[in-house]
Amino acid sequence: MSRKAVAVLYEAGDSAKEPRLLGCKENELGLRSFLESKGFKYVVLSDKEKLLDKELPDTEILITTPFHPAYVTAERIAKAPKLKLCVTAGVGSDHIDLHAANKAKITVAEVTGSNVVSVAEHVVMQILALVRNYLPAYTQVIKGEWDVGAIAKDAFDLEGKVVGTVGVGRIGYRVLQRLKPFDCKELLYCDYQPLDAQREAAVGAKRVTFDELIQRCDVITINCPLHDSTRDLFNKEVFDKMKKGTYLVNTARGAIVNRDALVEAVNKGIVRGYAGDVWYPQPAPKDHPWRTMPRHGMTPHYSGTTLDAQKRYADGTKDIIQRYLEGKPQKKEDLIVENGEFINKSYVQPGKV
């Protein structure tokens, strides 16, 4: 009986005619010939529920993505006694119950660094879109309107503003690098560990506490992993402490921001504008209140899945599987859990960021 690998990917329809759109169901991460040559049956699904559950009992390798996440719960892991490797084609493995994976001695790996540039660029784009009030201006043009005052009364320069990042890992640091030329008044960061002095000086950033960051910043960008301590990190209590009129951008994970508390903060003007491309759950239901709240710049989760990034994470997924099949060590930076232990410590930080 052949071995089985299962991938859960979004359906792209006509868009899949673009062959570089590797991350969709139709184009299968470009892995079919490779996996079949290794004796695997390769099953590619978009259904994250019944069809996935049907395939799990004899699945050895499970491939998921952050963009169309299949939630690999403890219950699902219990239904998959042959599961040995979970690969995230992209970055961010919070859709997998990592504690349950450890108990089952399943290796969880992701393609670290594959989309950090893509996401950092998206963050800067959305910061500028909010601060410059771009989206309402664009909407005016589409509607055939012309009211400069209505746009300009809420448009600002980024120069001279205090900007901070929650989390200063591979993405957060690149965001700071890209913001430095804008001559912001200050660039701040909070993280459980400081940057080394050389990297900190290179971007001109200062480390502060989380409370100081939310009280001082004009713009906040969230670039930390989702784990037990960051889930609902931005809740009503935090919004009530924030500087009134702050812009907030979240390309990390939707569940870091409390859904209803954010809507209330936007309506009160505590948050002047919110943007990002991460939701919980994903895909976001049609009645998700972030879709219709005022002054938002939300997009579907695509910041880390540009065509350039897709090539990187498809290649990285193949490399992880190749190493697994050949019994070679995985790249340490790609490992989340292995042999019942957390390798990537960012998923198990104590306390809030």
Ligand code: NAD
Second form
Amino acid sequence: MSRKAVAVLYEAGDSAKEPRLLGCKENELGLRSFLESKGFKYVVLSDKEKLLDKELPDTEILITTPFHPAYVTAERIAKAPKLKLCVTAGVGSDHIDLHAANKAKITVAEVTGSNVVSVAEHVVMQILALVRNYLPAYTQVIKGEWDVGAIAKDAFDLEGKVVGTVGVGRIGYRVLQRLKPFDCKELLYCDYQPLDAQREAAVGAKRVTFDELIQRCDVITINCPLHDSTRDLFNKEVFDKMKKGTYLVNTARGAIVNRDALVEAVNKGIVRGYAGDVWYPQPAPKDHPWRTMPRHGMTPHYSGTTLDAQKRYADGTKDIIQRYLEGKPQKKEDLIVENGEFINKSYVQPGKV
Ligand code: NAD
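Form predicted together with nicotinamide-adenine-dinucleotide (NAD) structure, per the form predicted on its own context:
The next block holds the full complex; its first chain is the one shown before.
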């Protein structure tokens, strides 16, 4: 019997005619001939539930993506006794129950770094869109209106503001690098893996605690993974302590921000504007309250899936599978869990930041 690899990717319809849109169901990450030449049956699905469950019993390699996350729960892992390798085509493997993967000794690897510039650019775009009140201004133009006062009364410059990132890994650091020329008053970060003095000085950033960051920042950007201690990190208690009128941009994971507490904080004006591209669950249901809350600049989850990024994570997925098939070690930076252990330290928080 041939071996089986399964990929769960979003359906793109007509958009799939763009051949560089590799990460969709139709274009299969460009892996079909490679996998078939290695004796694999390659099944590509967009259904993340019933059809996936049907394939799991004899799947050896499971490829998923954060943009259309198949939630690989402990129950699903229990249905997949032959599963050896889960590859995340992209960055962020929180959609996989990593504790259950460890128990089953499944390797989880992702294409580290593949889309970190793509996301950092998106973060800067969304910070500027909120602070400068871009979206309401654009909407006026589309509607045939012209009311400068209505826009300008809520528009600011980024210069002179205090900006902070929760998490200063690959994306958080790149956001700080890109913000440096804007002459912000201060650039702050909180992280349990601090920058070394040289990297800190290069961007002019200062490390603070999470509590200090939320009390001092005019703009906060979230750039940490979703794990046990970041789920619901931004909850009612935190919003109540936050500086009033803060802008919040979250391209990390939707579940880091409590859905209903955010809506309340926006309605109270604690959060002056919210943007990002990540939701829980995904796709976001039609009635998700973030779609209709005031002063938001949300997009579907696409910041890390530009055509440039897709090429990088498609190549990286192939490299991870090739290493697995040849029995070669994975690149350490790509490993999230292996042999029952967390290898990536960004998912293991030793204490309060
Ligand atoms: P990274 O591992 O390089 O950096 C993450 C940083 O977060 C690490 O320094 C880690 O110590 C820190 N961290 C972890 N828990 C923390 C906490 N409680 N408080 C403060 N800092 C904490 O990862 P990265 O490449 O920068 O990616 C970060 C996350 O961004 C990913 O895990 C993923 O969830 C998300 N992401 C989103 C997209 C997108 O398209 N929207 C694309 C790529 C990544």
